[in-house]
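Given as structure tokens, the chain that follows is alone and in the form predicted on its own.
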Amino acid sequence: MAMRAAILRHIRLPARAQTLAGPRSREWSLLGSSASRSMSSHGDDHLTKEEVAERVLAVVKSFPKVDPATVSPDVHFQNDLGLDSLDNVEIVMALEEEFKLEIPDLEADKIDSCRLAIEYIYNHPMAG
């Protein structure tokens, strides 16, 4: 009990007025009362569909084997634009750079105009 008593004396912490209807009246939160977490991993920066449309249209045009005028939002990467599977795939992985989020290859292969790209990655949880 000594120890006790000697360590107490030496600890100081500030005392906080309760009220008298007790504990159970009174709201606890760690953050305050004005602060929020939220628990999304990236935040409430989703992309709006706008925005991933833009982006994903810039990556197409951008490709080497595209005329830029061409792209749409309803291209279709074989039958309008004449690109092959491989460069497909290399359209794939620039949008995987461009939005930084990993494509798994059984969706990747599913993905083969711009408008299935815009709505894979708008309704991709960690699209950034």
Second form
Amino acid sequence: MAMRAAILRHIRLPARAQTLAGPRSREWSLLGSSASRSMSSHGDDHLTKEEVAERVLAVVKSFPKVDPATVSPDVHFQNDLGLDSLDNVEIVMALEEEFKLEIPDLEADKIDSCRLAIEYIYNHPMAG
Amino acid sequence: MAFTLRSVKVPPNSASLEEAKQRVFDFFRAACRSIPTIMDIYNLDDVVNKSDLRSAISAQIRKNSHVTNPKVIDMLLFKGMEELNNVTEHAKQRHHIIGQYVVGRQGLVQDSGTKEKGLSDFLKSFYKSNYF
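Switch over from the form predicted on its own to the form predicted in complex with the partner chain, please.
Let us now look at the entire complex, which starts with that chain.
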């Protein structure tokens, strides 16, 4: 009994000694600072600019009053596509639905072209 | 309660055409934002898409786009708000929505003569009178 206890104590000591050793703790801290959360998919939430552009163009092309052949990333809704201001608001609402955003009125009034729409949505943190 | 809250939002007079225009756009945005609720309440998912409903609402607004008097625009907006409230608080029924905003945009069947489209000229004149 006493021998068993002594042997166990002897076995336990090396394990503790190893965790206190320098190299092991340094390895952990290195892993902690540089690789951080390599398995986490947190950074994937942001859309890439190509993805945003593609979806924005798809929404504009599927608008019934728009001729899909004339749509390009630089097109202006009222000047190039011949839409009026109400159509502009409607396209912005369609974009809000596509990206699950809620765009405040002041910003929505400024979105006049595909270029601005892509910029705004790309910079919006909640775009999904 | 929801009705009174929303109708209070439209103050009595717009100062200018520009302000009335802004109010129209605000109303349109409010209507578009309530489209998912409407589709859920009336089970419209298999009948129409959201974009078709949006187009229907904008067509209704565009019907009155020739108006220039801000007071008339305010009155039309008030009626629009009332309609929107009725729809969202389920005071209307599914056949109202379908008749007015989904199918009804193409006009009444009896007016557009869709029944007569497949007929030959002979039959059309036959149905009209005995002598042709």
